Amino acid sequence: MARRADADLIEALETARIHPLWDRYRRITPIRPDAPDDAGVWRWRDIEPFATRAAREVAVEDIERRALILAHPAFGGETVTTGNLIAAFTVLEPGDRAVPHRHTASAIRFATRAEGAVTIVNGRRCAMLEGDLVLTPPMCWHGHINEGDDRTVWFDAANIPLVNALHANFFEPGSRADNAFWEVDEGDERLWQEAGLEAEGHAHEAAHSPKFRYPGTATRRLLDAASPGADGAKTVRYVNPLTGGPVMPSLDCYARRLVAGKPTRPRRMLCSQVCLAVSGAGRSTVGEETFEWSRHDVFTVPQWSWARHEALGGDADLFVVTDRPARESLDLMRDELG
């Protein structure tokens, strides 16, 4: 192959730590988004034995969190589930306390098999009943305790990959000896329990929702009452009650009900999605891959991937967490129906 006429110039530029745009613009400005990962699928039947082993073999007193993070091989060994998100399951034995801490990353907890577990968030006691969503917003102190008689498990998601990519993470450990941390009641959470009402004189200046616990009972009632949206699914968004926007500036959460016999229309969005099967069973086609899922399985929809879902054998509910607000704040978001 003949040597390029500008080869000497390019070598000299690179030596000087200067890159010429003309020989690499296709690499740095691709025609369209190209996610490195395809759909990831993790079956609860495969996860549960590891949760059991972790509970037996790893003492919670020796670690920060007993969590099993779902890692996609497309990211070369990095602790990433898809795009800017990680997803995990956290396990507590009866009496276990997960030490308080706080960090820059935004995180959520969704109660799967968590009866008896409690999360303390900034001095508020948040019970974790079936289908409850609990927020742990950036730099809010939080810890977990299992006050029940059985092992508890819940689903976690966080934007740790995004925060680390921005080299923006701060982390502060709490004290295991701080018993006062656990001796709290609901506190100000009571101010946000009633939809459509706001108590005067209780200012909230943070960008995240002032409400930390979203009960599963309320979510299920609203899904029952909702009508299908443009893509055919019933969708309920968890919102900041003061703004109607996302619960946190970089994470958005949804409950979706797939109606039996009515597959959704194909849809693609320029955001990463992690989906937890809350109830029922279904089938999804993400990109070129079609797979089935059932209760407590987890799957991903990588950014700008066409996705279509259908319930099998009755209605099915999904919990979906995305990084959509981060994309919107950068004016990058796109959302298309097929």
Ligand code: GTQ
Second form
Amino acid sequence: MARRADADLIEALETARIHPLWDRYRRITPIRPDAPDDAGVWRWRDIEPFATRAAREVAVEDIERRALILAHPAFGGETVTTGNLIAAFTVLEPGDRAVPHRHTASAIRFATRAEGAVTIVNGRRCAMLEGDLVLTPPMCWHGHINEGDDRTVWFDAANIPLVNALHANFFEPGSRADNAFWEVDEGDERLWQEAGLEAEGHAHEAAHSPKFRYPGTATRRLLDAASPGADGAKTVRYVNPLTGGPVMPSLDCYARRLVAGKPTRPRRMLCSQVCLAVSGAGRSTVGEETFEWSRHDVFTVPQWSWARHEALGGDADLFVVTDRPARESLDLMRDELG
Ligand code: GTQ
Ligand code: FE2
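Output the structure of the form predicted together with 2,5-dihydroxybenzoic acid (GTQ); the preceding block shows the form predicted on its own.
Below is the entire complex, every chain and molecule, led by the chain shown above.
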């Protein structure tokens, strides 16, 4: 093959730590986004035995978190579930305490079988009843405790890959000896429990929601009352009550009810989605793949993949977490119905 006319120049440039754009613009400005991953599917029946083993084999006193992170192999061994996001299940035995800490990454937990567990967030006791969402916004102190008589498990998601891509992770360990951390009540969470009412004199400066716990009872009531949206599913967005915007500047959460006999229209979004099956069962097509799921299975919709969902044998509820607000703040968001 003939050596290209600019080969000597390119070599000299590279030696001088300069890259010629003309030689690599297809790589640095691709025609369209191409997620490295395809749909990831993790079945609860495959995860649960590992949760049991981790609970038995790993003492919570010896570790930071007993979390099993769902890692998609397309990320080359990196701990990533889908672009910018990790999803996990955390397991606690009765009496277990997961040590307090805080970090710049944003996280949420959604209670699957967590009755008896409590997450303390910045001095507020947040119960984890079935279907409750608990936020741990950037740099808020948080620890978990199982005060019940049974093993507890919940679903976690966090934007750790995004924060690391931005080289913006700070982490501050708390103390295992700090007993006062656990001795709190609901505290200021009470200020935000009454929808449509706002108490004066409680300034909240942070960009994230002042409300940390979103009870499952309220979510299910609103899903019952809501009408299907443009894609055919009922969708309830968890919002910051002060702004009506996302719960945190870089994580967005939704509860979705797939109505029996009403498959959703295909939709693609320029954000990553992790979906947890909360109740019922269904079938989804994500990109080229079609798969079925049932309660507490997790699947991903990589960015810019066409996705459609349908409930099987009655309505089905999904909990969905996305990095949408991060994309929106960069003016990168696209959202299309097919
Ligand atoms: O519960 O604090 O799955 O910091 C990953 C990182 C859970 C947590 C995870 C975390 C946590
Ligand atoms: Fe954490």
